[in-house]
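A single chain, nothing else alongside it, follows as structure tokens in the form predicted alone.
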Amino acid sequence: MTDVLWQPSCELKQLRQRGQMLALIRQFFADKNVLEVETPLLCHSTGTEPQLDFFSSIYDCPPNKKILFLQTSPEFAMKRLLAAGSGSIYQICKAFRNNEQGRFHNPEFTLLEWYRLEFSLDQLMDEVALLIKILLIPIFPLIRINKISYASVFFQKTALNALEYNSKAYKDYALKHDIPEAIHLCSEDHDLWLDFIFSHKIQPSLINDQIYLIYGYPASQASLARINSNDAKVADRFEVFINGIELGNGFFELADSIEQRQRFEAEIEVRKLNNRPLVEKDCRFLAALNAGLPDCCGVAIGLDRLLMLLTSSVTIDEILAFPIDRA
């Protein structure tokens, strides 16, 4: 019998889309003058997030040996060259994390990431928004553009205030809309009831072929984003998210050092207490913040998603010529 383990596991059309659309991507930045760059995926240091996990590698060097990471996102070193003066960049490139494989997920996917000097977060959403519309011509002609703040739909779909946590509202929701597992699963931890109820019950119906917008995320969830400056309770980030799919997380860029060495410490701490693997802050990115990092809002779009709507396919193993089982 003939071993056919060999062949691509998704079709040649869809391989030659995923040229063609990343040919339109470069041009598209081509056209606004943003440098292509590239940065290591293999790094001394990896990110803190608390619900991330990572891979990482011996790096076999007499006399010493190091622990190496593949990056779940180029963003630090990307804004290391930012801080240097890079200028608007962008990149594509593979990203890395461990203990995901799914509809949706495969440990290597692909990322497009980019960087907007002197850009508001609504000029950037508005840029995404552009290109995405580009890239999705062919199957949504008439796909419409829904900004809306994360309160707003969040209370849209729920009735629920997300940025004031109501023990006793949170869990009457819970009881009255099937999801009664929150209860225990969330306890009284805010951000899990928000994201919790979210992905089940909001997220679902960002529908209809609409681009959707989400931004003002609540400030405990700020990631690597400024807080508002003139709300408090919020971040300025956004999300994107199309057909119920999340395709991306955007952000007025952070460039507090002393502010992102202390969400760090916050983030390994959390780490600690839910016993997942620790790592170390990143001091190379810290410096480049601490030397400036220029105003500039950012962004990471999930291409192998954007293929998976593209071509109308169900899973991501359908647009990936190896997924994990095969690479």
Given for the second form:
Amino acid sequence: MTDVLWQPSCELKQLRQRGQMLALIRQFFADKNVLEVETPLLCHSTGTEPQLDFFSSIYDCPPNKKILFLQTSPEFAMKRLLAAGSGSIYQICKAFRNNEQGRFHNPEFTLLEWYRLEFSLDQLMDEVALLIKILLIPIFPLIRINKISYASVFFQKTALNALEYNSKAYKDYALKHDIPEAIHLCSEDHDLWLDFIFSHKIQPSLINDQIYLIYGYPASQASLARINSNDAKVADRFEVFINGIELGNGFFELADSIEQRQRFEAEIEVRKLNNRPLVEKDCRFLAALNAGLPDCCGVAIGLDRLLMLLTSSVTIDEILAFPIDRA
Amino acid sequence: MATYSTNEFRAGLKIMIDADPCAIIENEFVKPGKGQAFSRVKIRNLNTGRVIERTYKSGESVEAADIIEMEVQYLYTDGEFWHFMVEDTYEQYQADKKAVSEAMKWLKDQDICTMTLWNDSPLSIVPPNFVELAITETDPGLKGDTSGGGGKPATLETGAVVRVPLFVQIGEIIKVDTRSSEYVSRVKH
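For comparison with the form predicted alone, provide the form predicted together with the partner chain.
Complete assembly follows, chain above in first position.
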């Protein structure tokens, strides 16, 4: 009996599109003297983010055995290179996130991640827009750029203040806009409200062939970004969206090892509360920060989703050779 | 109590929402890169027929609806209930007016229908896609008109009214598509 799943789920022309896209990206960075690097997919430690599930594996080397993690992002390793003096670098690699599968998700996916020394967040946003423009020219020749702050876009679409939680206003909004279940689901968790409303009501409206660069995420969602030096309510973090699809995430990178350690510890506490598998702080990454991370901005772009846009695909399976169910 | 995790959500799955049995039409995995994962489902309420959307936290468990679909033979109505039988077991079910609903106007004894049971009682009845019924009332058509153009209303033995070609006469048996209420053909026995 032959297994019908031996064949790729995408058409062969999508493989060629991917190949061309990767060649253009490498050309883009070669022209700017940004070095391509490789870091391990199998790592001794992994991120502590409460919302991410990782894959782990056993390194079997008798008489020793040890757990290694498939990276959820190359961020820590790349910052170790930056701290070691690499200068601006980029990487095209696989990242792995357990339990993520859907129209826009495959547990194994391709990331383009790059770091620019001495760049402001604004400069990095411009570079992201430029690269995306170059890649998407065949399908969106007239694509426009729309830079707007998180709080502004949130207010425009919902009339809610994203930076200050108002229980009654948020609940009234949920009742009026057909998401009454949010009241129970989000309870009094401001960040959960923000995730719910942003992904259900705002993200789907970021359309009309524009590159949306949304900056100034709430400080509670800073992740690995610095808190803004003028406004402690927001983080120096941005995200990129096109036609309702989340494409990437960028930071003015946090370089303070003490603050980073505290954020890790806070996230580990949240993981404990939510009964998520426990992880340990990446000490090598913290040591690198301690040695000194140069001022830099970095961003990760999901290349599979970019390819979906480029090929007008409805599901990620249409552009992957072997998505998880065929892997 | 049987439950389903959001990871098991797929089209056709029957779950309980707000104490009503519902069928999932579509399920979408929604996850901000750095945020909470959700399951956004589009569902049909099997009690009211209404279609709504609902979001769950990814990994949450939802009560399964005890919904079974089975083929049954229509027996008769006593005016208040419509009676059906499972052919293999002779087990009988009585469905009320709400469950029979639109199917009522197509039901003829011995027809095989699809019955949806919720907690072992009939929730809805779907008639066969095609039924053959006699015409009990219609205007006499023009002699010699076989074009089928135009058409006229005809009342069938079950009370349903459908548009038929002008040449079809009282007493004749016709085949009707119950999904569209459209005349298909005459049936010669």
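Since we're looking at a predicted model, the values are computed, not measured. Residue numbers count along the first chain shown, from 1. Here, rigid core means the biggest group of C-alpha atoms that superpose within 1.5 Å across both forms.
On a core-based superposition, does Asn275 travel 2 Å or more at its Cα between these two forms?
No.
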